[in-house]
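Taking the form predicted on its own, here's one chain by itself in structure tokens.
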Amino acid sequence: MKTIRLESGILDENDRIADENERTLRSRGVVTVNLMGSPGAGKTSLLEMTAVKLGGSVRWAVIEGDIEGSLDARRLERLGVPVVQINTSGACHLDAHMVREGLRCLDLDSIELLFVENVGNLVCPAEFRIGESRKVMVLSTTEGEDKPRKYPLMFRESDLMVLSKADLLPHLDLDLDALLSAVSAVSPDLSVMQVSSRSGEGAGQWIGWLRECLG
């Protein structure tokens, strides 16, 4: 019982701060996307493609979450994207408090769109609200068709699933129909789009979705 109460208390406090973050971001007119997925799924590559496709048409920034290091943040900085690095030093996800600290390092009046690239993990990031407007999960074609049934909460919590590395589909044994069926079984209303950051496949659909979010 003590463990359950402690866990509930942690989540309740996280939700309180997440609500504060959401109010702060909404008051500044910032659309915030919580970008989640496994290590190596292609989250940073998707953001690199986004930087190229958006150009200067949208003012945006990134909060980059990693356990250690800043390799992904540097990739984005080279493209001129403002980045705030958060190192969790062991935690497998970003929480609302960490994101609140990151927000303090940004000029929110100067951006319209904020990506929070969460720590690579298919479990914990789905459990912790951070004040986001949308949740997007990135699933790579190389991860197989069993992930929706193994990690259903991630799929249920997300507003959009980006199936990344779509250019590899002809070279893999992935049963795409089985994957989409599994996604539909655990989260019937989840939208799915196929994207390749390398070839540019699906880029227009992705950018269109972002523009819809921005209104």
Ligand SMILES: Nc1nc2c(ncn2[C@@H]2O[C@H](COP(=O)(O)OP(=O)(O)O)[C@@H](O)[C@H]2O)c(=O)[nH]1
Second form
Amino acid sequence: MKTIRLESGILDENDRIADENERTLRSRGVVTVNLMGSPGAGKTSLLEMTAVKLGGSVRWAVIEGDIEGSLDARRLERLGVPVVQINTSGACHLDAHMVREGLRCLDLDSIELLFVENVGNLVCPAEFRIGESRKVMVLSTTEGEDKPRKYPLMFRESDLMVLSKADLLPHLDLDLDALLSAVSAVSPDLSVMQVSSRSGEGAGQWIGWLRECLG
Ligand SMILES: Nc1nc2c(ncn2[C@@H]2O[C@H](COP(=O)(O)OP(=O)(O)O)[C@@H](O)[C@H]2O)c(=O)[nH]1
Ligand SMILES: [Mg+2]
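Hand over the structure of the form predicted in complex with the ligand; the form predicted on its own is what we had up.
Then the entire complex follows, led off by the chain already shown.
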């Protein structure tokens, strides 16, 4: 009982700060994408490909969430993307308070798009709103067709699922139809896009989706 009250208290407080972040970002005209998925799903690679494909056509930045270190931030900085690193010191997700601190380090008037690469985890990031405009989950072809049924919340919460590492499909025994059926069983309205950051397959569709979000 006590634990349940505590958790709902934490989530209420998180929602309050998430609303505040959302208002701040909206008022500056920034579209914010919360990018979630397992460790190794291909989130940073998707952002690297995005940097190459967008070139200088969109002004954007990234908040990188990691338990420790700044390896992904350095990968993106090498491509000229402004990055703010948040280290969670053990927490398995970013919360709205951490993102609020990250926003204070960014010049929001100079960007129109913000990605938040969440801590690699298929569970907790789905539970915490951060003030985002869209939630995108990355599931790679190597993770198995059972994941929607085992971790339904993230599939239900997301606006888009990027099925990453599409270039590996011919080499895997993944049952793609079974995966897509499992996705629609837990989240009937979730759009799915097959993308490979390696071969560039699906890149046009992904960039098109982003441009649509930017309006
Ligand atoms: N074959 C293939 N490998 C990929 C692709 N995207 C990422 N990877 C590899 O998957 C591993 C994890 O990628 P990363 O982007 O760091 O994943 P993250 O932990 O979700 O940010 C790296 O070894 C990448 O080179 C892809 O589209 N195709
Ligand atoms: Mg990463």
